[in-house]
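We begin with a single chain expressed as structure tokens, specifically the form predicted alone.
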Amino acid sequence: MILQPAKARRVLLTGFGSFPGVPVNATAQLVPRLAEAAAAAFPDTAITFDILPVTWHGGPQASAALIDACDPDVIVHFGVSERATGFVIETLARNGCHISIDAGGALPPLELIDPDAPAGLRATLPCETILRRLEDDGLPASLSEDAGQYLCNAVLFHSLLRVKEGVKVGFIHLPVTLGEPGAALTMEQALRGGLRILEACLLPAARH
């Protein structure tokens, strides 16, 4: 879905659907709410968002189609992780796949995401700026160089390969219990943090 398609700057936000062990993926609830809030907070920005399938073929394919359709300046993918106790800002996508089944019961076709690509690709979001903005807002946040080598890592790697130079691309992991009673982050905190992340990507002072 696209919000405010006539505006100058273009942002793509994605979350994920369910997958083995996670029957309800909180990012499927967060991303539509974040897109609506971002459209109001950044009125000169066109916001495109969607929920990707957690399949080795369908996830990267759906992300690629979105990138081609909206030609974004900023891409922020969101997913959940059992290891996350706050916002985990992934700084590196690795060219590798764990041999794990996806939501459709399939295994990755290869151990490498792309045999002709580098061993790793750096996220191009302003990760340090994002970290500071989240911490300044009192939200738990950290940097990571291990996106897990499941669909989160695969989608980030494919996106970094696909975009043109200068596009800001990254991935944010959130707690798998996001929004549940006693979770490390509430849904409202995640929404507030999502806006801080976009501020870091869109405001002139954050460009570098």
The other form holds:
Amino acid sequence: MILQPAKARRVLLTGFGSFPGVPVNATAQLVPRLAEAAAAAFPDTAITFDILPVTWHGGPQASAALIDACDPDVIVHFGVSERATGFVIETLARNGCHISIDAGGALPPLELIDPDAPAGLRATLPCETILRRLEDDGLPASLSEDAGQYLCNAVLFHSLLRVKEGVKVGFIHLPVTLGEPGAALTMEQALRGGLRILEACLLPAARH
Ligand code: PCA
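For comparison with the form predicted alone, produce the structure of the form predicted in complex with pyroglutamic acid.
Below is the whole assembly, all chains and molecules, this chain first.
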């Protein structure tokens, strides 16, 4: 859904749907709210968002279609992880797939995402700046080099392969319990942190 067409800059935000073991993916609730807040906070920026299916074929395909349609300057993918206790800023996508079933019950076609691609691709978001901004706001955050080799890693890898030079692409993992009572992160904190992440990407005068 495009909230603000024909703006100077373009941002693509994605969350994920349900998958085995996670019947409700909190990023499917967070991302539409973040898109609306971002549209208000960055009026010169067109915000496109969508929720990707957690399927080996459909997830990357849907993401590629969004990238082609909106030609973003910044892409922030969000997903949940059992291991996350705050904002986990993924700095590396690996060319590998765990042999795990997706939301449609399918396995990945290969153990590699792309046999012709490098073993790893670095996220191009300003990860250190994002970390500082989140920490400065009192939010729990860390950098990671292991996005898990499931769909989150696969979508990040595909996006990094697909975009032209200069596009900022990255992935943020959030706790699987996001928004639940007693969770490490409330939905409001996730929303606030999402805006801090976008500030780090969109405000070049900020500390880098
Ligand atoms: N987390 C999974 C896929 C979708 C999601 O939210 C992952 O970490 O790969």
